[in-house]
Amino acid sequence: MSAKTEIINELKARFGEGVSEQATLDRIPTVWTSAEHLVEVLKYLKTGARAPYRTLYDLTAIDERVRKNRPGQAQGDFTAVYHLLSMERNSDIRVKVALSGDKLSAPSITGLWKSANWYEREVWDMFGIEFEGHPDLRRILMPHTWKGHPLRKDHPARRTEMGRFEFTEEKLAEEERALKFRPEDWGMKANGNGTEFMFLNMGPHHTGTHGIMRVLLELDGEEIADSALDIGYHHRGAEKMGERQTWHTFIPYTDRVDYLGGVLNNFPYVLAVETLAGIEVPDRAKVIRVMLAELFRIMSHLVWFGTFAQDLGQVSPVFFTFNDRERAFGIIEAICGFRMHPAWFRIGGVAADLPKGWDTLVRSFTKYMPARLKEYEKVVLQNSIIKGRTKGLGKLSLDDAIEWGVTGPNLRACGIPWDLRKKRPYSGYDQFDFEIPTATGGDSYDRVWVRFQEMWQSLRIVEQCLNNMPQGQYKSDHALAAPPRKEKTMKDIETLIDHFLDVSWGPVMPAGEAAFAAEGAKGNNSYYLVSDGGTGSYRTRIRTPSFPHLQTVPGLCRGLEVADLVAILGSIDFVMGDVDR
């Protein structure tokens, strides 16, 4: 019996008609339940099932009101979608709840998962779905004065569809009132135990926040008594744009999510679309994708490594790591024509074949980097001040990491070798020889150490791509691959027309749902796509690693000092585009 069949049968045996199954193109077990049974079903999956689903991986919603193709699904105006993960099973499950009526509501699950706090706030912010029992249900990504819920289908998707914006005196006064700091609004107290606390804003413009984020600190002298994070300053409506663009033309937008990750952002998106379309990618395209992804993993880690050292007072490493990153960018530019945001992956493969001389550039880089990494290890990892500032600081236990939805290097620093490239190999990763670095302490130093070791492993993978690059096509011949391969577009008028239509209107994807997760530089990056049988996505959900990671910060820094918070934030490795989308 498959894991999917097993858990579905388990739920049906326990809840009977309280759950019903839905078939999906990604074959993730998907069940429907009612709002009345939701908490009971989720609690069973988390604590009662064999090899339980301990991680709330994602929580989102769908505005179903104009969707046409919904066979076998419960009827409702909106759907709340809960995505759970069991690392013991290496399996996911999707639980859905249909919601209708003037007042959309579901019970809060913050009592089951602490990480549900931000997710439920986001769903309320974007869709207007209320979660009964939530401790602080208010906007999280949009300004507090925003009117409406942007991911509803009746909310404008373009600036030109909205009225003229005027910043009047009344509007200015309203915005200033909304920004006024009141400790109780953030779950803080002005005083306690005879002590009057001091409140400090760290950010939104502060080098230690690695982007536009505001950290509100409640201080008892030098000690952090409590803290809260104010995010959303970098929100650009990426998911709304995913539902506005065609399948093909949304690819460049994905680059801007983790804006240091380059094609690592393209990866889960194109894999999710290919799952919808049933496209098999040629081996050469798979290996090209892997090579570029691992180069970007190294480049992302180099940026983080240099800026982390700078956060702790080392000036030189950031100049060296950025110089090494420039060498890698030389490879990316030669192959893709662009640097940070090449948007080079395509539905069915990659944009073009590798140019002449690519192997010389890659070989030069793989020979150059080992000596640099050895030097960085001596200068940073073995530095007594760095160790003193990070060892034992911001410790995260494995149980807490699983509870909060932590993935990637931050999870592996807690002692578990969970890496999608090994656990659920995609794009031929199972054909490569590499190891998954882990640590056991879960502190700031361990998070640094794991990422540093990952650069060595990525170099191994890149070198294997260099030495074993297969021959063949760089793109699938599948009818839904977009756009068609260039060499076919100039032979007859029909293929030229197909090329024009696939670029302008885009291919029509079969109706259905598919999610795909890939191992990004900062953790698991997923796209959950809903197709209504059109040229663009009906619902685009982007699950990023940094969003749940930042929820752990208040607990990691409580009782420490402000300088310790800077070290903890640096060790987490996040960018605000990845948080706010």
The other form holds:
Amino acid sequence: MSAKTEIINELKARFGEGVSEQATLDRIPTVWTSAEHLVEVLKYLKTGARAPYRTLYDLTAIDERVRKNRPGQAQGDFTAVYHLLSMERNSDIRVKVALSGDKLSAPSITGLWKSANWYEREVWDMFGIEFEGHPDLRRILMPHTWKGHPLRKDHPARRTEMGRFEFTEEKLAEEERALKFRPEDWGMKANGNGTEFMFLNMGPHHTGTHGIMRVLLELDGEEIADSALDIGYHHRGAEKMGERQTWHTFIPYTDRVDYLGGVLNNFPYVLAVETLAGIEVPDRAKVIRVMLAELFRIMSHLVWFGTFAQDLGQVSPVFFTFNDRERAFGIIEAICGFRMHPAWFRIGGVAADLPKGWDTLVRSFTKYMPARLKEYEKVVLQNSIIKGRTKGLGKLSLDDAIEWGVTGPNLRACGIPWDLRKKRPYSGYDQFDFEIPTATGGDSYDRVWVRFQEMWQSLRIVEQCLNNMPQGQYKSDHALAAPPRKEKTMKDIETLIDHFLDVSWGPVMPAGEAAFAAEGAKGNNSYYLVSDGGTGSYRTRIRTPSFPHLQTVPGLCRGLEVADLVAILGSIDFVMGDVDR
Amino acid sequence: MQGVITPLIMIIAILVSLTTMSAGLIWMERRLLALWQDRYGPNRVGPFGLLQVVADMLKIFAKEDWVPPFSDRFVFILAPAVIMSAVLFAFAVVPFAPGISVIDLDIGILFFLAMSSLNIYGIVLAGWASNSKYSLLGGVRGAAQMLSYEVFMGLSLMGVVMLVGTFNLRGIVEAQQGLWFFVPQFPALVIFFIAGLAETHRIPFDLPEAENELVAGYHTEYSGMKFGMFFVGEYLGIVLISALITTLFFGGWLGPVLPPVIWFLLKTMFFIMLFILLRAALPRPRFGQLMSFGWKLMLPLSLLNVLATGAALLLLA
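Complement to the form predicted on its own: the form predicted together with its partner chain:
Full assembly next; the chain just shown is listed first.
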């Protein structure tokens, strides 16, 4: 805890009354400041402090208007939350600003972090908080014609609360007006350098964009003079649903955020809930979780690997990797009964114990994969056309990567071994023997290489799980573990009461805040949960890695060709569900 | 009367067998790709899925043949016809066996080169007339690629022509009685094969289509049988290039025991499969890389080949 107080004391010494501390249930130091001090405080944290917080990890807000339990916090209708990360320090800090009044506004920090651009747009879109000085404050996830701000507490969450929807002629005309493309809206211009640019609309339905995303290209011949991304087509209101579901019933929704990641999404969510509840998970459950998570990491990487090769015109690898993935799905199906979205983790453990014969399945997979990976290395990684197209392409420097909030394999390709499984071991990752592959170039090829090597490391972890699966319970006996273990319900009254309440209402988590970050397949994935002492979350913030990753694309592809854009998009490995949530 | 009917029957027979063959190729490519990609491919309609082609044909004929209102209607309709007829014309000079060819032209190779140049028009016109940005990019790519690969395609054949002293394809086959030309003209074979790949715009030279980048390139806006004609045109192109490789470098119909036509078909089939295998194996280069490969490596190589062949002929003479 000393690291936690250290930075707070440092801030207090510098800003005096300008900052105040808040206690949270996680280990992230949290301070309040005012809108006028905000930029100064953040600037100090980014550049002034020793081992500075160089990454804007997340930026979000909370509608505080109906929250009951918030002792010692600054009063205000809304709170803007700035989550910074220092990789040097291996520590986070949360800076909060209370906002009130009819015109909610905070100063924009796009001058400090370029990555704040999309985050501030999202907060504006979802909460209606204005950021003064933002260059382009428009909706980002919701349609441009949307009325209201969805994550406000007074915005309906259900269709039935919204009143009758009618698609009138006027509405049609309005929607069509909103669809009209004007280059100025996207910060692009029709002419430049003596040429008239051609605007190419890539997407929302395009094979190269891996999901429904629109890339607006300003082309000079085939050269990309400028580009802009239009996201939000895949927005499903996952955060809003988090406020509507109970702690337990939200788990299946998390699966679908990064829809290739399966239980890798459950991981940060259940860990955050367990932090709120103070649940200690039994060893067996921990190892089962790690094993499933690593299998999903391999599967996610296999899909990406095949589609990446496909993006470069190589048609076969995608079939090979999907076949391998199918084998891994066989294991997942045998253990969980589901395939892509097993929703298998539970608060306090996993849904059920491993079935008989699981070890045979896993063993045959770990025996089968190495030969395949070796083949892929020859076919794809050592292919000279692939090398020629990706080496030196879309270079991201380490400084830029940190600045943009890039995490996961994309960051490790820039030369820093930042992996939460090693840096902040959770669920017993410190007990496993594995390495963190890194590269130094930061180009497309390095990103591909790092991810490919990760599959080897994940296989190693799965093998260790297989050989060292501990005996014991698969779920904690804690009263808040959900659904509670049934073995003792009919034998003692306490457990019966817990069981009845947990199953009928869902567990009631203590009021407070906690965030947990885990290493997903694509980068750091974290859930920031605010509990108001109810059966469901008061605010669920999902910080996904693909969101900031995608934001770097226009910078990476400037001056390159359309074909290069596809190679860059393929190497970044994003999933639109993970971007739009 | 006799003088008209025999060639007419020959033309019809060759035309029918070529189009059937290229349709059958669609099935073969899908099955072979499936074999190499750990899957089944079409295996439901008829024995081994052979009737899949028939089903596809019926479907494609029954499809709405949509001409986009924003397109240049006349040229839009013309383009697929240009591609298909250019390839079919080129087949006129291919000697399948002694006596089995449409016409025995003394300028056979030149005629083939001329027809394959016409092919470009189909792509450029399709890309232009569609009036769509993806098609335009595809068309421009196609034009640039085919123009530059055409240059050394022609040059690579000059070695063979110098050896035989004729442009007549029948003459070239007959000159290979003793030694097939892939031995003395091996570099030319490689260069011609690569140029042929580019000519048929197959992976790794499928940049005019490049579905991951340009949706479907120059034929993005095409549907129904017009799309089908591009498709069949592409397969006919593969057959054509394979047939020419057989004719120019592998002794055409020459071979022991089996009848000449069978030899010709077997050899052609082998190269067709090589085309398909390449598609299963290779990724696609970037456009700039493709151009510099053509101009900086292939062109000098084919010039060197002409030079070396000439020098050898002079020395031996």
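Rigid core: the largest C-alpha set superposing within 1.5 Å between the two forms. Residue numbers count along the first chain shown, from 1. None of the values given here were measured: they were computed from a predicted structure.
With the core held fixed between the two forms, R121 has its Cα displaced by under 2 Å.
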